[in-house]
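Single chain ahead, written as structure tokens, the form predicted on its own.
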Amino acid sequence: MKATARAHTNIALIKYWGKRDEALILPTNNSLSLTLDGFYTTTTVEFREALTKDLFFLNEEPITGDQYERVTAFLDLIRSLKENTYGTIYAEVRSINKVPTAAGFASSASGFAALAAAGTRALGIDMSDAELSRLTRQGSGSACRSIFGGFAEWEKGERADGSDSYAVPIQPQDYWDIRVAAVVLNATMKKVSSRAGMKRTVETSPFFQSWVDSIPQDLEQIKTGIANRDFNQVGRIAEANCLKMHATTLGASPPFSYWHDTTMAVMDTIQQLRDNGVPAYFTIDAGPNVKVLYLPEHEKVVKETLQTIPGVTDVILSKPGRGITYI
């Protein structure tokens, strides 16, 4: 019982920041993302009766500790969907991750999406994309959006059991050739994880409720921009939404920020590009690295400009990516 799946990471243009249920990973607000072709995880799951426990290898290295516990807990969830009269069948999981881990890129998004797809396929569990997205959400919230290519919206849902909280496609991969430059500043582990930072913000930041209240208008405006292929409207809303999210962390107790000096330098540079007539906008997840939205005709100037900023170690270009694929 073996299967291999590949999932691409996504960048949230309307951010997911805050849970209404920690255990089920139910968000306080809808979010909207673009799946990227440049970052992905390929995962093979093989269930074998001879195993006495789950095994997890990431980039050929055996993994223990918290990462292992998250993976084996998710495998338990997958196993619970399949009746098995022979008891628990453990799995060997091998993942190759082409995403800088824990540095502001959603490595958990592609990781858990690939794990969910490969794990269910290996056990012969037939799921719709919506069902797979709902399952994937319980491993990592943003991962539920990586089931789909192109633009996807994670609907927060209203039910306490999370049955109506999953992602839905907005526009497919080939709908609009909007580009994203991932500006890598620091590939080391961040001091405050996304999960811990989100929890602290929800519990202590006086700015948090205003953030939640602002989301419906941002979503309406950005979806209108996507429908009209209005790049400036999409970029403007995404950049403002990002800044509002990061403002909530400054109000937390104790306050914290994911930004470095170079993060600020990249933001300033993008604003200067716009002043000079080059439409480009930034967005930043829970980490120091910056993602820059631009159109194909401006790729050369955007990349060359970003590469000149002191402290930038790499600039990786992406197009819209596809959803789950099986190998």
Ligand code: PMV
The other form holds:
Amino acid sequence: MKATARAHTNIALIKYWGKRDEALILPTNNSLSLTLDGFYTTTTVEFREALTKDLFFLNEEPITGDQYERVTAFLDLIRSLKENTYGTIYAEVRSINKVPTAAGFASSASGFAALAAAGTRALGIDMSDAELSRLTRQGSGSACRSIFGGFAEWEKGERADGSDSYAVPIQPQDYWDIRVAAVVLNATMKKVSSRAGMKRTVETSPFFQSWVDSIPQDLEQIKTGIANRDFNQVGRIAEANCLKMHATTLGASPPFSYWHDTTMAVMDTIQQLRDNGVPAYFTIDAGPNVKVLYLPEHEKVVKETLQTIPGVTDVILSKPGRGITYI
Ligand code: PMV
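Give me the form predicted together with the ligand now, not the form predicted on its own.
Every component of the complex follows; first up is the chain already shown.
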């Protein structure tokens, strides 16, 4: 009744931004991501009859409060998949995060993917990758893409029960050596969670529908770019898609933005790098930090340039990562 799994985080090149069902975590648009090798979570789940409640340790620290509640709610979901005649069996969950929270990656992506994989394996529930992705989605939306290595697409699905909403692989880890630099800023600001930010945008931003309408074309073009290993096309679409997502937040009521002045300085620097002939593109999630896409031959110049920007505290480099592994 014990299993260990590892999942890597992913960065969305076409963003998931907006839910059509909050409880089931069903999105309004397809999204597409690259899984990264540098940031991952390793989770051991052990179901034990002697336990009287679930226990959750993150980096060896016992966790309570909201984070604990999300984990136990997800364990309930896993337990509900298994016929059980003798009552609830609780679990001890131990996660080690190799995702520096400061790097601005949602550790929930690798966290819920690893929890879903280890939890189902510990209970002996056999699942296809699609089934595992569908389950993971209900812990954290973007996590459903971390079941797969390389490029993955989360298909939003049409059905109200979410049965057709899960990620599918597009290209594996070793398909293309595209690099991602996570640019860490010393920005402190009031955080609007992705959950709250999406909700406010869906409910109040007049730009939201245009965002949704623009996705099919972005997806088609980025997939063509990936198929042709056309870095400029992939980068151009990813950067534009990110800017469009962030534009929807300015139209919300009340308006909000995830950007900090250093965020804009990084964006500006990347555009200057391109003017100087270095192909590099940025993308930003629901926070102030920036991720920069580049090719291996430009690693040195990209890293050195980013490090000189005032307010940048760290630059962490990553290659494409693998999907779920069991340890
Ligand atoms: O799955 P969540 O709730 O962490 O939302 C992720 C939202 C973005 O990071 C902004 C975009 C994405 O597709 O990952």
